[in-house]
Structures are given as C-alpha cells and as structure tokens.
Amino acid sequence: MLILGIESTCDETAASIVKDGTIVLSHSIASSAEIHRQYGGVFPELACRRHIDAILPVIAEALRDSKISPHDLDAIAVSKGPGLIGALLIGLQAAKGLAIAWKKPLIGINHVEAHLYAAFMSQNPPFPALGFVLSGGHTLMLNVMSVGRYELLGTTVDDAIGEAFDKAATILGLSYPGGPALEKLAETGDEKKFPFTPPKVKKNPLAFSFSGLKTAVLYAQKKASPDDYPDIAASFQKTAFDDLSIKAELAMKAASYRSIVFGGGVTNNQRLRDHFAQKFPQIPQFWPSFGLSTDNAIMIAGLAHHKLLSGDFAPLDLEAMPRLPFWIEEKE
C-alpha cells in the first residue's frame, strides 16, 4: 500500500511516500527553524506563512522523488493534531483538497502517536511495551499494548521535558533550539556538581513535573559564573533523565513489560539513550532513528498504514485539534 503523508504541526512542512508502513520511498521537508531562531522559539504566524509557501512544493517533490503518481496512491494521511492551530489547518486543507481531486481516502493522524510509531518503522518491539513520548510539547509514559492501543500511565503537570530543556538552555545563554545546545554544553560538565532534586507529583507518582527543575537551574545560574554552566547543564540533564528512569522503574514494578519504546525529539539525546541502557540492561529498548525523532512526514504515512488496514478513515470535514490525546484507558 502506498500512502502520502503530510506533516505541518509546527515549524516543519513535510511530505513523504511510504509503502506498507515501513518502506520510505521519499521524504521532502522545508523547515522554518532559521526564521524562529532570532525569536528564541517558534513564532506561530511566521510558521503558518512558511507552511502556505511550502506545502504544495514539498508534496510535489515527494511524489517526484518517489516516482509515484497520484493515481498509484492508496490514501492521503495528514496530522490532525496536536499542534499549532493555523499550521494544522494548512496541512489539513491541502490534504482534503488532494483527497477530493484524486479521489483518495483521507486518514487523520495523531502527531504524538506517530512519534511513538517512528520506532516501529524499522523494528518490531514485543508487546506489552512501556512507551515514552518525549518532546518539546509532550512528556508521556504509556502502556503500549499494540500499535493503536494504549493506556496512559503518566504525563506532565506543567512543562514538557523538551520545553524544560529549551528554557534551561535560555537561562544559560544558549541559542534556539535549546535541547541540542544544552546537550553539547553538558558534555564537558560534571553532572554531580549541582545536586538538583528529581521532581515529584504527590497525587500521582508516575506523573512528571519539570517546572521546578527549570527554576532550580535559574537559581544556580544566578550564583554561578559562566565557567560553571557546563556543570549546571550536565546536572540538569542527569536529574531530568533520572526522573524518567525512576518513573519507568515504578511502572515496571507494577506490570510486566517486554520492551521499552521511545519517540519524540528529546530521544535524539545520546546521553538519554546511554542512561536508559545503563539503568535497564535487562530489557530491550527501541529508539527511532535520529532522522525520525523530530517532526517528519514519514511517521505520519507509516502509522497511516495501520489505520488504512483497520478502515479508520477520516471524513472530509475533519477538524484540526490543537489538543488531542490518543491513549485508550482500559480498566480491568
């Protein structure tokens, strides 16, 4: 099956042709990250303007590079949320127009679920799996029963982990995007120099909170010299990752998991990957390839293959959903 995937949730405009859920025939992407760098974060209106300019060219390029004609497609998939409302609408309207013109079914994809699916593009994690989605907008821990079946275990009550990385990077005077810059700075730091405390949420031991940790970085920075910044970065990073592994250990004590699956842009962090390998050497861990951890259309088209097989089509009046949970809470 051949699916055209379209992604426009934030500052990346992308299109991809994927065969049978895993075989990537093409991927075209236009980023507006350089535009947003001067603002220290994504400027929504400018992102939308860039999407308008880029959406049709990237779709045309994806079709051309794959040597696939619209007639050969089995479906058109598009991110329906979560994301910036204006950005989502541009991708949705393009997908709807093409679905009508080419007489193809439309499939709406949850962007965050697609991030988790990215690890399945070239691997077959055994179920049940403990799932993590770690990005600038999301921190989720899930019981993954199969592709499309999830139970929420814990989420953030304030900042997402990627957001905390960006804010900590800003405090330390680093450029946007902050996550990669902070990881690089931390490479030369002493992660034990600043004893930050992993955050706790009293009402739910599996929930996450990174706002306090970010504030601790601010207080440390005010008393430190720039020579201490690598140590602050390393200590912050270690504390954030310790928190993830502490919650993972709690979840694994309550249930039996055969693997751990990761998705989202924060999974690009090599220290995070090394941390989990050291903490849980006994359980297989599945990470997205570095090219699939950030926003892309490959994961959209890949996940859509499973939706197509199950007949999960979207109506042509499909709406953009800036906030959109995808888990299914199942009670015994």
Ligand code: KG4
The other form holds:
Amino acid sequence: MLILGIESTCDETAASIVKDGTIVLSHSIASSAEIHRQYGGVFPELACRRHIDAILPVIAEALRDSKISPHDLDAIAVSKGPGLIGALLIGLQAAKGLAIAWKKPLIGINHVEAHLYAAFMSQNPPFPALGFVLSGGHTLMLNVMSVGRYELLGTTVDDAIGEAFDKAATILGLSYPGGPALEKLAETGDEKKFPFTPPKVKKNPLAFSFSGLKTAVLYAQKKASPDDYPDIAASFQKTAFDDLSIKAELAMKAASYRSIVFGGGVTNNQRLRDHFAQKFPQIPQFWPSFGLSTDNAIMIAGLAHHKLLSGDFAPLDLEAMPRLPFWIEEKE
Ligand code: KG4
Ligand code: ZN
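Same protein, the form predicted together with this ligand this time rather than the form predicted on its own?
Then the entire complex follows, led off by the chain already shown.
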C-alpha cells in the first residue's frame, strides 16, 4: 500500500510517501522556523503564508523522489489537527484537491497520535505500552493498548513540556526553538546547583504542570550571572525529566506495561533518553529515530496505513480541527 502523507500543522510543511506503514520512499520538508526566530515563537500568520508557498513544491518533490506515479497511490493522508487553524487548512485543501484530481481516498490523521506512531515506524513495541507524547503543544501519558486504542492517564494543566523548554530557553537568552539550544547549554552545567521542585498537581498525581517550573527558572535567572546559565539549564532539564519518570513510575505501579513508547519533539533530547534508560533498565523503551521526533510527514503517511486497513476514510468535507483528542478519557 502506498500513501502520500501531508503535514502542515505548525511551522513545517512536509510531504512523504510511505509503503505499508513503515518503508519510507521519500520525504520532503520546508521549515519556516527561521522566520519565527525574531519573534521568539511561532507567528501563526507568517507560518500560514509560508505553507501556501511551500505546499505544492514539497508534494512535487516527495513524488519525484519516490519515483512512483500518483496513479500508484492507494490514499492521500493529511494532518487534520490539532494545530494552527490557518496552517491546517492549507494542507487539507491541497490533500482534498489531489484526492479529487487523482480519484484517491482521503484519510484524516491526528498529528499527535502520529507523533506516538513515529516510534512504531521501525520497531514493534509490545502492548500494553506506556506512551508519552512530549511536544511543543502536548504533554500526554497514555495507556497504549494497540495502534489506534489509547487511554489518557495524565496531561498538562498548563504549559506543554516543549513549551516550557522554549520559555526557559528564552529566559536564558537562547533563540527559538529553544529546546535543542537549552539541551546544548545544559551539557556543561551542574544539574544539582539549582534544586527546583518537581511540579505536583493537587488531587491528580498523574497530571503535569510546567508553568511553575518555568517561573522558578525566571527567578533563578534574575539572581544569577550568565556564568550560572548552564547550571540553571541543566537543573531545569533534570527537574522536568524527573517529573516524567516520577509519573511513569506511578503509572507502572497502578498497571503493568510491557514497554514505554515515546514521541514528539522533546524526544530529540539525548539526556531524556539516557534518563529513562537509567531509571527503568527493566522495561524496553522505544524512541522515534531522530528525524522523526519533530514534525514530519513520514509519521502521517505511516499511521495512515493503519487507518486505511481499518477503512477509516474521511469525507471530502473533512474539517480542520485545532483541538482533537484521540484517546479515551482519563480513568477516575
Ligand atoms: O513535536 P514538535 O516538533 O512540534 C509540536 O507538535 O509541538 O515539538 C517541538 C518542540 C519544541 O518545543 C522544541 O523546543 C522541542 O520540541 N524540542 C526539544 C528538543 N528538540 C525539540 N526539547 C528539548 N530538547 C530537545 N533536544
Ligand atoms: Zn508536532
């Protein structure tokens, strides 16, 4: 089965052709991140305008590199949400137009579910898996029963973890996107120097909260000299990762899991991978290959294979959905 995947939820315009859910024939991506750098975060209107310019060239490149003809495609898949409404609309309109022109079925993909699927592209984690989506817009801990069946265990009550990395990075004078820059700065820092407290959410031990940690970084920075910034970065990073592993441990006490699966931009962080390997040596851990942590269309076309097999096609009036849960709600 050959699927063209299209991604345009935020500041990356991407297209990819994937065979049978795992074999990547091509991948093309255009990023507008450099435009947003001067604003310290994504400027939605500018991101949307760049999608308009980039969408067709990116799709054309993915097709050319794959060496297949559009007639060979079995479906066209597109991120339908969550994301910036204007950005989503551009990918959706392109996908619908091509579906009509080439007479192919359309598949709507949840971008966040696709982040979790990225780890399944080259591996077969055993179920049930404890799943983490750690991105710029989401922090989710899930019981993954199979690809397509998820139960929410905990999410953030305020900032997402990637957002907290970006904000902490800005406080420390680093440019957008701050996550990779903060990881680099932390490499030379002492993570015990600033004993920040892992955040707790009253009445919900599995929920996350990162805005207090970001404020703690701000207070520490105000009193510190730039020489201390690596220590602040390392301490922030350690506290955020301790928080994830504390909650993973709680979840694993309440139910048994055969693996842990990770997805989303923050999983690019090597320190995070080492942290989990060291905390949970007894349980196999599955991470996306590095290019698949951040936004891409490979994961969209990959997950679409499973939707295609279950006949989960979208109508041509499929709408963009800025908010879009894909899980069964939290257990009481
Ligand atoms: O998954 P993603 O590409 O986009 C969303 O769907 O949100 O995630 C982007 C987020 C940004 O907040 C970025 O700072 C963070 O992932 N990120 C990192 C690293 N690389 C990207 N955070 C920490 N360490 C990294 N190495
Ligand atoms: Zn994403």
